[in-house]
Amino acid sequence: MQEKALNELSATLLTQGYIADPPIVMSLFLAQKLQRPLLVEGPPGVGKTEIAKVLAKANDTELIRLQCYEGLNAEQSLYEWNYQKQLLSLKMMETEQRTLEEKEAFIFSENFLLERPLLKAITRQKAPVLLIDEVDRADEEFESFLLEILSDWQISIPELGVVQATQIPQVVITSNRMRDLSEALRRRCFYLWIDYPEFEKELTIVRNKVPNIDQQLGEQICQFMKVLREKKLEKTPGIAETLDWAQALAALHIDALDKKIVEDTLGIILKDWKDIRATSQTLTQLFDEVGVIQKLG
């Protein structure tokens, strides 16, 4: 039974274009059965933040995104009050007989509440799929407080109350790894690492999410990017970057790589101007080791 829900999840992932290695099909499943968030961590553009996309569309339900970086706090990810609203409405009232409570109970109700991603994913009515993406941008008191609602799942909002969830939702959380996360979060979460894939799997994304790519030139994309990844660069490319490569070169309908359509095309590829100079002066180079035979002119 275990191995047919497996195989069911895979399948349906793969339907939404994502390959999934064992690993990850074996994780996101367990982390939707027990109910526990799933920290995925890895090198950039490897489809951390793709999974959670994927479940999304696979479960059917929606997908609901916490961006995170330097100074983001409670407010900004919980609610805010619409205060310009608030204050028009307090204006438009001053003629009105009401008391001061009543004005408070009126301006301070759910007419005027502004959810953000939290407090949007304990409210719905079918459990969505919460990404919180890239925690470690965040600094360490909003991850613990970020840990007092994965454990709670209520958030209290002085004039209103306490709101319990709904639902519980599938919660997808990702990190670069930029700094180390708190062993309080990791305990909470399952955990996945997901690494630049092996060629067979990158070659397959390639000619899954590009079909109509030349099949020699789909190869020697994948073989470049896993000699290219070998290399000491300032900035990593990922799947993403093959991808987009991939879908360049094919919209360009070459057929095989050669030194000057990777010249011309390693900014699609390369985001850092070092490294692009430095793959430049070594192309004959990668080239030997990704074993195109070609005219390098």
Given for the second form:
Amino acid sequence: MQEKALNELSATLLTQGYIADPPIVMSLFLAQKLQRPLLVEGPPGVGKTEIAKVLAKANDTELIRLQCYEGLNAEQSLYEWNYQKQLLSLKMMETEQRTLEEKEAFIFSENFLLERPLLKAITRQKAPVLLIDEVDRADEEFESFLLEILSDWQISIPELGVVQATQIPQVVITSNRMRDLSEALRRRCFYLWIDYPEFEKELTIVRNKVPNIDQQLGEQICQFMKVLREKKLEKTPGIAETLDWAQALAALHIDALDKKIVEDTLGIILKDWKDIRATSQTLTQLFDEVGVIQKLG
Amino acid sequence: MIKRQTTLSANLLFFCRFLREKGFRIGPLEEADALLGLQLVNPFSHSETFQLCLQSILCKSPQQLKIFPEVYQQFWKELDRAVDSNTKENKEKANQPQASVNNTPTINELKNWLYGNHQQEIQETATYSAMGQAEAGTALRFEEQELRAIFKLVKKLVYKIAHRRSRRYEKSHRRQQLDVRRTIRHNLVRYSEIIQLKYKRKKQDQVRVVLICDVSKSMELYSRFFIQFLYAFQQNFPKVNAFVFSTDLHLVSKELTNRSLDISLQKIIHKVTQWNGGTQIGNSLKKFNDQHLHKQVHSKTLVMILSDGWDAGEPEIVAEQMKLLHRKAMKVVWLNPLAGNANWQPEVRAMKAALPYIDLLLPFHNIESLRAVVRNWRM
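Next, report the structure of the form predicted together with its partner chain; the form predicted on its own has already been given.
Starting with the chain above, the whole complex follows.
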């Protein structure tokens, strides 16, 4: 029966266009069943963020996204008071005979509260998917503050009181490993590492996402990417780049890779000029490794 | 099969304990999760599913993911063997209670296997001399221009380190950013007429720096550059404490405050009798942790270690001390002069042992690399 559940999940992900290998399916399955946050790490562009999006679609629920950055604070992630509205209300209440306490209670009520992602996520009727994206970009203080919410599922607002979660959202946290996350955060989450895909998986993804691509071209692209990733590059291209490239080449109605085309379109997969220069210089050698030329011949 | 099923949870907990010995951080929470996970996934359908389930729950970092399959295989193999021999024995003495007694020989076997692995590691071949050499190091000469360049770069680095803005705000009188929350609160008293505006600004983190520099024989080539770096740092940043070590650790901040680098250097060499001696990274770090960690390292302290990682001591001590240091410090940065080489791998035992506890490992051997460090500094 459990096998069935796993297969079902895998199939649902597939219908949303996400090709998941067994570790991904298992982690998602367990995270959902045991209601634990899922921490996803891996190099850029391998579909970490996509997991949350697909999960939301598969469960037919809302996706609430919190993009982390350095300096992210409680006001931007939890809640903020609607100051403009508060000021206007105060003005309007000027002529009314209300006491100071009444006024205060009025302008610090829920009507004046702006929900930010974390508060939004715990007050929804149907449990949403909460995506905390690139948590390594935020600083450590934010991480510890996040811990409080992830373990208690409640947020305390001094003026209002404690807001309890109506539903426990499915949390997906992604990180690019710019810095190590704290042990405490890791322990509260299930951990999933997504690496660059194997040739077969990447090919399936390309065929799935770019259906009009030539069969041979698809293979060549994936083969080329595989070899390219083994090189020492400043910025190794991910699946996102492969898909961009495949889409571009398909749009140009190209059915096989050659040196000229690769050279012209290298900017799609490599985003660093040093990489572009180094790669275009060694393109012939690369082609040899890929075996594209022999195949064509 | 049925017997296995009844002891499955016990074996699972045993497996968790085994993982803990392998350095996995596993507490009751993880153990409970693993047991819950097994209720969801039928462990007897496929062995891969079972393994995958445990892996998803118990692994918390890529390093752990990497070693997990091997550890897993080893564990169940050993366990099977233990169980088999146990059942054989049990047939002979049927009335013996068979609870978890069979665990004892297994854990010993596993332990042997665990520690046996360590001994196979390659012995490093560095020349070791426990005694320091006092006369060496005097030959270092500093060129004016070079020093000026280093000064300029260190100044930039110090600026980047010291001007780390906190996420938090504090009250401010400078009219830059309006603190609306406080403004409204404050003016509520005046019958909601906004008269007095309140301002805020980002708090500044009080970052401190600790420099720990290796001056042993293997570092001779770079000592000159490193001392220049230390000197420039100390001159530019008041909240820094500089240490040098080879077989012993010395605080040299006071010596570095001298107006002239040459005099500073003379004073340091006078103080550090083991200049160009052997290396005891582990012991030196231990001395640092014992005597200075408490006072000088807090959650806003950046620790920079300048060393090539060649160590004559036990790597276990290095790992242990680095762990302590890493836990207490904001960041631990290791500047390694050998890391600049494209073929370099952190293969040296001490370096390998320290690696999990380093936030940033950077190549550092000349002005060019210092420039790169400054340029890419993001913390």
